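First, one chain by itself: the form predicted on its own, in structure tokens.
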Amino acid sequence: MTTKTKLLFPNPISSPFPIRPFSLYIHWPFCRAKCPYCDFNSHVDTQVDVKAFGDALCEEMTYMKSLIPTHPALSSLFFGGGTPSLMPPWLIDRLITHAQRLFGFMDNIEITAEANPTSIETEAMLNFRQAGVTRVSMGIQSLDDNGLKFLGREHSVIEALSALDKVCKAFDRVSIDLIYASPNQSPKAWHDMLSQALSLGLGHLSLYQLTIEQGTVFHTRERKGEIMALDNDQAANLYEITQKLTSDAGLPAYEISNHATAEQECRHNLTYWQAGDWIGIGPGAHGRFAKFDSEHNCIVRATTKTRNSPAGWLSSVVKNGHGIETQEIETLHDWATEMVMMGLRLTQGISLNSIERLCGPIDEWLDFGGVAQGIDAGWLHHDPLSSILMATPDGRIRLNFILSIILR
């Protein structure tokens, strides 16, 4: 385990340690199939020992505890992968059963599993409501056959419609993944696609632009002279037209991707966005942490990375107890530049003030220039009432340049 220690955060408190929300995350790096357009830590794998990562994941669970000796009750946990609705549900049960003892449950805390509609895996997440599980996130990508085919999916648009209603009838709380911007995808197939997926009458779409990654099929097929995506302009006509639909539909945008109804908003999620605080176990995942450092009167963020190969992983935990690849404590400059990259991505945009009191003074990481620049060409609004600083509707969509020219 390679470990880095970097500068503690030099602002001293006197106040006790604010409570944040708390998360868990817990990573399933397993596939039946690897999707061209995918770069997450996922492996195809028909022989997982999933006893031997059961084991696994409640120890590097364990460790992680240790870590953070003082700590709220969890607000959230979040199955993700990979496939986590290819682990069997008796699993799932065994990892919830070991958080809530190790860490303790909010009374509404949100248990997230990712899953894909084809029929063994819904069956599975029936299952998973009986283990503990109240929210599932179904990635169906496409309601057109051509583009599941495009998209390297096993499953076809039946399939994920009658896997949906299933999945509808046990669980209340129910979010499906799209993909728009393929090749040749005109805007009215987006439109009627989108129109498809919200008279489904779900409380929350995410709506994902297709982007092309290095290390996916598509990155290589796209060097190879292909066209993978949209361009630019074109993409962005179809996002207008997602924020255009959502919204007249009683689904606004409440991050850049991400759609809701009141009260229907992914709280774990929320977690990462508004820079709180969470632990990631499995392979390749990370972890993100405020904690107080009672010796030097000051708060400190760590961060944990664990490693990427499930056989390497499981060997560490093995020998270690944990999967740990690197570790290190952040920056006050480094943590306030999360701040406002994930903050900005949400509808309610950042709070300056909020930022200042954990990670110091706002001149040192943020560059007011270039706030004026981008409130004067309409992407930035700025509250010097109550220190918010947000994206406009034409600020998010060009949030990466926004970010260039405000951030020091």
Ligand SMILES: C[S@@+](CC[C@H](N)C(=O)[O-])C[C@H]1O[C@@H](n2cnc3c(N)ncnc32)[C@H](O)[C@@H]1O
Second form
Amino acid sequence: MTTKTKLLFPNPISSPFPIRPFSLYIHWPFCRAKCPYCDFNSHVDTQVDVKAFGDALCEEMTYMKSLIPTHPALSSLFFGGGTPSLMPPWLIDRLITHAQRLFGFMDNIEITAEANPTSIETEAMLNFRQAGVTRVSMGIQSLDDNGLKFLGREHSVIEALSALDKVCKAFDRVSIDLIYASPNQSPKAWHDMLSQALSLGLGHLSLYQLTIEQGTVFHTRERKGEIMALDNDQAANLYEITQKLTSDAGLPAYEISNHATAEQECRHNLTYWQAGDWIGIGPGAHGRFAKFDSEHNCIVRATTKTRNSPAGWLSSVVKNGHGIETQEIETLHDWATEMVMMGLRLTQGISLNSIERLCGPIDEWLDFGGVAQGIDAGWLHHDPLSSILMATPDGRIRLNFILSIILR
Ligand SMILES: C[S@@+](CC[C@H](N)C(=O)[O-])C[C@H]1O[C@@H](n2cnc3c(N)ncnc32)[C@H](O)[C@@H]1O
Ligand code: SF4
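For comparison with the form predicted on its own, would you give the structure of this protein in the form predicted in complex with this ligand?
Below is the whole assembly, all chains and molecules, this chain first.
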């Protein structure tokens, strides 16, 4: 484990941390098969020692708690992966119970589990509700069997819709993921698929443009000359269709790829995008949270990252009580940068005054020349009265470039 000390926040009295959302992320790294486009920390292993992983997740959770003795009750908990729907319900139950004992839960805590829509997993998923899960995010990915085949998915459209139907009967809050901009997907084909998805009456949709990630099978195929996704202009056309159809249906974007009806936004993901505090446990999980530094008698913001390899992570937890590989202390500049990078993904944008109050003089982290350039190009909107800076829909599709010109 490496520990790198940077800058410390002045003193606890002037602490920049009022009561803020506080979340827990639990990573389950196993999948039935590795999808050719996916670079998440996911592994195929048919011999998982579920009991040992469960013990280790509880132990690491307890260790993380020891780093932050004072904190608000959890506002959200997220089982991500990998494929959490492969976890047995008793383990979901055990982890939720352990989290509640350690951290406490807000009354209306949001507890999400990611799920793959195969029939076997769906039966188990129905028992997640008794364990306390309140929201399910299903990776349907496509409503076209050829599209599913291209993406290397194990389920068919019929199987996915039947799984969705069962899950919707058991859970009040259900979201689906779809991936668009596969090669040869026409604007009409995406228009029709998205219209069908919107007709399902869900309160939340995650609509991801296919990206070709390094280290994936799709990346290798692309390097060999195959076209694996639409080009930028074609994909931008599908993005525009997405904005129009979802807005008209009452599920406008609240983030680049996420759409919801009023109050159905994913509270857990908002914690990331609003640069809030969360703990991350399990292989390859990230965490970011305020903690008291007793050596320097002040509050600091720590970032943690655990080991990626499930076997390596497990042996570290057995040996040390945690699988943390790196732990760093953020500078105020790091934190301001994170708030701008994550906050501009959100439709509501960011309050420059609030970030300045927390992180210090605006000129130290924002380049107003770059902001003016973004405004002139129609990518950014700035309201000097409220100090809100937001990316326009045109800006949100080129956010990386915008960040490169506005961040110091
Ligand atoms: C952790 S993964 C999914 C969880 C679950 N195992 C599944 O596959 O349904 C989260 C989501 O990221 C999206 N995703 C993963 N890789 C992607 C890529 N290369 N391009 C676009 N979306 C991607 C998929 O929609 C996926 O459902
Ligand atoms: S997309 Fe989901 S099921 Fe496929 S490898 Fe990634 S995490 Fe596993």
